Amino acid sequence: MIDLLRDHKVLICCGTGGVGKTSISASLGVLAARNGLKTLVLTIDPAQRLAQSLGIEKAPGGDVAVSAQAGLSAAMVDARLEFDQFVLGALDKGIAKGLFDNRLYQQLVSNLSGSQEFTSLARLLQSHRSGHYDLIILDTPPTQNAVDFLRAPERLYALFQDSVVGWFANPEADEGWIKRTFHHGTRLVTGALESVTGSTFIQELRDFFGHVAHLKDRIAKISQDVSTLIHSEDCGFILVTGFDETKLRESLEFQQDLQNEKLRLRAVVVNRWFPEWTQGERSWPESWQGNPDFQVLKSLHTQFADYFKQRQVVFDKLHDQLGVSVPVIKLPDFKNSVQGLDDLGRMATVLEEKWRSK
């Protein structure tokens, strides 16, 4: 696994919420870091006790040292706060401040389908340029399609297109005579509407898509970046999943939809595997044998025991379907959660004994 960690500049854990991604993202990182990698781990919204181990609980957006493990930084990408930053980047300050004023904007920011993802994206790419990591990993945002998430920039680019921004922007100087007096048109039907209304939402409408029009170009740029930074061998996937049947199915259908953007699947994390207690041989003193309540125990540990093959025989066929020659790493549920930076490590060592073992 150290080679692989080496031989990327960006990993990006993906799958679908509830698989611990975000523990497998950061004991990713503290390997990384343990083997002398300087490791950004990007992260959306890590469990409480993981923020506070990771030292990125009353820090959003920035940059910060895991003081525990040396050469590990994380980041915890605050979606709003990484927009308003985007915004200040591409539009004069004037402009700027007028959409943040608009109320519209407010609501929408952080709520507006594939933000959060083109916002992670764009932290993404800002992290890569800056040249102060040797490794990136992003924690994604959870989604049922792996396409929503890799194609966020190019869905927010088309929401803002010429096609709806036209609708409500001011026509430019040198425009012809046909686009002006569409513009004229759109400006007298939202008047009407607003003197029916007696509102001032279709002025913020217009005010919205008016100081949005300036961002099109730059979210157009975005969208082309980030595309040449995950086709590129610098990326790679790793897919987490879970050990139950829909989760692996779900799977299934991430890989395909990796495959179809030929994207590098690296390795597929199966999580919480089997309960830690099942793994080995158990052996029991004799003297325990008379005892009822020793039976008891031992018939509920059968039981659960059978229940786990059962689970095997599941995996084992979806696995054949997978039909990858990517590894295939298998974590047991372990006994406490994972919370802190201390589980992270150790989370760490089970993953590389399982990659070495594979």
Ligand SMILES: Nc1ncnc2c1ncn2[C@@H]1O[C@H](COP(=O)(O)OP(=O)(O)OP(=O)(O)O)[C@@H](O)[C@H]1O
Contents of the next structure:
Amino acid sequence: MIDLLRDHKVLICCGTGGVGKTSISASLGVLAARNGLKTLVLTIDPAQRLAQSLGIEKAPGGDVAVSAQAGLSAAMVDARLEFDQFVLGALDKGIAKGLFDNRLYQQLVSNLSGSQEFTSLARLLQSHRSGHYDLIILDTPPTQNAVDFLRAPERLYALFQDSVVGWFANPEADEGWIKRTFHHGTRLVTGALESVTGSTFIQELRDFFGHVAHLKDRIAKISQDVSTLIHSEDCGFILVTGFDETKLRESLEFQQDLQNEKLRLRAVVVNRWFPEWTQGERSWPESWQGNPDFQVLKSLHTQFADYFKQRQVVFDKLHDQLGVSVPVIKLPDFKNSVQGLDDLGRMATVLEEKWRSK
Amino acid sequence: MPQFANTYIWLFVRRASSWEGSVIHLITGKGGVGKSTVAASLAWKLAAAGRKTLLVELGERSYFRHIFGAEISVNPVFINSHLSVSRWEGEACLREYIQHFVKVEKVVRLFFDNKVMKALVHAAPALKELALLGKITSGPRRVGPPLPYDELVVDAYSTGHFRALWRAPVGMAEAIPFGPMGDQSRSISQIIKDPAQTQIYVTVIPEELPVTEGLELARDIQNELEQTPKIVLNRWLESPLTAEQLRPFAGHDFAAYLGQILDRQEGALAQIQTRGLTVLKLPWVFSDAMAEKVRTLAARLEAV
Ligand SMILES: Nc1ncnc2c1ncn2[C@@H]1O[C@H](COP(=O)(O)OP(=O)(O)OP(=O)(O)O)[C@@H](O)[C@H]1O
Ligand SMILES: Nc1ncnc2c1ncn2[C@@H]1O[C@H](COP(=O)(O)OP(=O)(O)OP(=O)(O)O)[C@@H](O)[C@H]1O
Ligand SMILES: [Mg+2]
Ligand SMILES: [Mg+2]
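Next, report the structure of the form predicted in complex with the named molecule; the form predicted alone has already been given.
Below: every chain and molecule of the assembly, starting with the one above.
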């Protein structure tokens, strides 16, 4: 595992909701730090207890050195906060204030469609540039479809291009917004937009673009730089997935998505693969045989064991068919949820073992 | 008396043109808790009870194709006499919505070919969400193509995205009070706030994070949509042994594992009940065949 960690400056953990992206990002961070790499983990929405263990629960935004693990720092990326800070850094106060008051801006930053993705990638870029770290591990928000995450900066940038901003933001054109555009086709389109949304909406839209016109160069620069960074040799992707037929199929699609984008998938982690007890079980004590409850327990045990065995068969068959071309690491379903530093440490140890025997 | 006759005729007309408007069921919850499985099971149950049901998934990729073994797109696919499945995608819904206002096909095409509009559609706040909810509520609002179903079961997004979905019309109705956008947003909000027309199900599994996240969502729904969602407690282990009965065997890995599941379950149930929310328990089905899972869960839903 350490070779994977050492060979990259950035590792991005992707996957659908609830599969364990945040836990695995954090434990990879522990593993890297143990091996002497100065590491930053950028988490998104960590569970409260995990945030407490890392010591970041009271420091939204900033990097915090994790006291119990030398070499490890962590931060929480808060989309709303980061975006506001980005705006404040890029605009003068008066314009920024006008933008904060705009209702469409409020929708944009609190809505998941793009801003969370954009801000976490922008934050990654900033931390990467700081040069403080050997390795940065980026956790990602849950997406239905992984490519959405990567396209977010590009999409946001498309919204801020001259052609778009220019369309709406025209300070002197208070009268006849539609009349201003002479081209017949364009006029039809603007007319359609107005008839669908109404003039109040258009007014708000124009106000919005009037303010963001000043942001576009920064956003363009960030999207380009993010794109360069994630396409470079320094950046690898790790897919986290659940133990589940459909999830595995999704992984395959994801692998394809990354390939199409010319990005580097480095590993697949199948998380919560099996409960720990299914591996290396102890036998039952003789003395329990007479207990009627024990017979019930034993038949339950058979039911569970069969269930997990059956899933294993399905999984193996599928795995062979899928032709995943990168290492697949299988992690057990731990007894306790992964929230304390010791849990992270245990997960890190298992990750390393499994990588070695992959 | 004339008044009565009027009402009667009105009801009759509504029935005859199947404009009654379907009941909307929105299924949400944290990622991976079983939203899609629960949605499919609920749809299956309603259809089995003789209701014409449309099961809808949202987004660009289909999950239900794995369950029903058919390609799923915007045109409903028949699963049986009462159940159809379809997949709605934001941009297509927006197109339909715009078509509703701008009747000329050529203008609609121009609109979607336009570079500026493309950028706006992909990144502008709330447009796609508005279009999706617009379509979901189109039956009772009597706009757009008819949706001749008694029940509409929507596998809605997971928690974060689901908030964005309803906040689009609710927020827009407040932000843009005038004009067609404001009117649409208001009428959409009205439907999703009305428990007689829209029922919301927050799915959780007996684990800490899904329950916490689910209950936070439930609170937001109560505050912002002014209605109380049902909590579906999915993957509940129906154990023949109680935690007490397991105690003598605690030394063994498997018994410890079971004991922990039972503790977690009781904790989750208590946490939900202290909030005074209605809980529907669905069992953990020990089968990997999706169709069997759906049928088993549907039968359980029948009972409630
Ligand atoms: N291998 C594991 N064994 C036991 N519990 C685990 C394991 N991996 C993760 N968990 C637990 O599962 C829950 C979800 O994990 P996590 O928050 O890391 O997922 P996520 O993919 O980041 O979720 P989201 O998409 O909501 O951000 C947490 O409570 C975590 O402690
Ligand atoms: N009651 C149940 N018993 C056993 N397995 C279940 C149950 N409910 C769901 N599952 C299984 O759990 C897994 C996740 O379910 P599902 O895909 O429906 O979740 P989801 O919330 O829609 O996930 P996503 O957030 O990724 O869309 C699936 O393998 C499903 O078959
Ligand atoms: Mg997470
Ligand atoms: Mg789903």
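Numbering follows the first chain given and starts at 1. Please read all numbers here as calculations on a predicted model, not as lab measurements. Think of the rigid core as the biggest set of C-alphas that the two forms share within 1.5 Å after superposition.
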_Exceeds or equals 2 Å, Cα of K298 between the two forms, core fit_ = yes
*Determine whether the C-alpha of K262 shifts by 2 Å or more between the two forms once the rigid core is superposed.*
no
*asked:* How about D101 - superposed on the rigid core, does its CA move between the two forms by 2 Å or more?
replied: yes
